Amino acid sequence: MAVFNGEHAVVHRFATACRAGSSGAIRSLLAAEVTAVSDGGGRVPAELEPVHGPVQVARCLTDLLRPEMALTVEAVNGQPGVVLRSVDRVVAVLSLKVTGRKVSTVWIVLNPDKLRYWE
């Protein structure tokens, strides 16, 4: 259980810079050879190609945030992950893969018809 702990506390981390919108603290928490893949599902905007690298995964997360969104740490696939909700509406669910102390994998849901089981 101490690897789950360990990955808890890396996700909550990582939720808090994003709630900040700091890139910086965002690239601070990702593997150097950390991937971002995104689905739009074709009904939103979203990356067609996996993005790679922690400066380009920064720029494709803060680019998601806005100062209006709530982000909370909730369970996702059975691990922490993260949730990005609007006024009215949940706008991505974040699955991360932590290795050691950084997270390696994002996976990026903003397809609303994967999203309408959030609300």
Contents of the next structure:
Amino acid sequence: MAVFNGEHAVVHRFATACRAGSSGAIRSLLAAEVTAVSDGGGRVPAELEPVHGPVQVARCLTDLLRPEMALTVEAVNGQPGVVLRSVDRVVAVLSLKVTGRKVSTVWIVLNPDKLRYWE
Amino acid sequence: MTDLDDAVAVFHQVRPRLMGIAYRMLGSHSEAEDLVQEVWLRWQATDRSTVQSPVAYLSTAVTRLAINASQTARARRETYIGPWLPEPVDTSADPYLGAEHGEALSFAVLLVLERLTPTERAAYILREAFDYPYDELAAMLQSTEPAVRQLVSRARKRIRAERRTEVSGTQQQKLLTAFIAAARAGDVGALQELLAEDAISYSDGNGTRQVSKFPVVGYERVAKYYRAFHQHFWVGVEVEFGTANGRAVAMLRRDGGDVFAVCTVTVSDAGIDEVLWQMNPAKLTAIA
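For comparison with the form predicted alone, kindly provide the form predicted in complex with its partner chain.
Below, the chain from earlier opens the complete complex, with every other chain and molecule after it.
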């Protein structure tokens, strides 16, 4: 299997768009029927319902991003995902479902209890 | 080497697999660790001289504990604030998630597994990620081999349906048309080409002659099944394509008579998942 397949490339483009904090660039990578699901577990502010559509999902992502955050593409549950770090702390782990050339689902884990194993 | 050293060595070797099973069952790394710890305590207390296969023994123990734990986990998740997602795992760093295949590890699959019964989930994980043979699975899940095959097949279908990237109506119609042509020709190769690996053929004939009472499972068997009766079945049959319940159907008439059978297929990226036949005269009156 090619390490750098199409899906992987989409995730890298997505991470780049998030690093730039560009809502337009993020939107261009989202499928029309995209959904974002956030798990804050009541511990940190997070959307309590899934968010649908490129505009809403892009906003949900830009709300999360801060200029000081470092974003890296890492192996999350066997697939390329995006890890957000602030100083030395993991703030969020994003797992993505890519359909065709677009991101169709973004799962955002924010609950600190679930990020204990991420260094 | 003492007996305890030996127990430690065996456990250490099997541990990655136990973590892999428990994590996939619970979607939680910390809960998985607790379970594996529990198994270790049991393993220490066990008369290990009577255990023939430590791997089978330990994976059975972790599976049963995980099935119990998922019942309580489910109850707990009902009061969880906001959506529940699995605890993400760094698969480049975590050596405890070893599986023969990376199956059942992605968020998409773990979330579908959440919606299955714990036993279905266990059957799928042990089969797909860890390649356990069906007879061993039956023993682990205190069930029978055919029942376990059913569990795995049901779970696979749910996962495939979820993965389905909204297969269009045109695609379903295309596959149905191709299927009818291949069935009519008795072309095993073409049929196998169209069918998904664990395709099922169901017929509702309500005891009418010529109709199989049992579902036929697996693309090879389904293809051979259609080949077996293709010659006499299709004599004098005219096929008309139409729509019923929002999907493309094929309506069959023999010698210009009433419709005696309606066939449709459900499809996914993998091809035809199900072939459905309605041949019960009482249920065809609306169409004929």
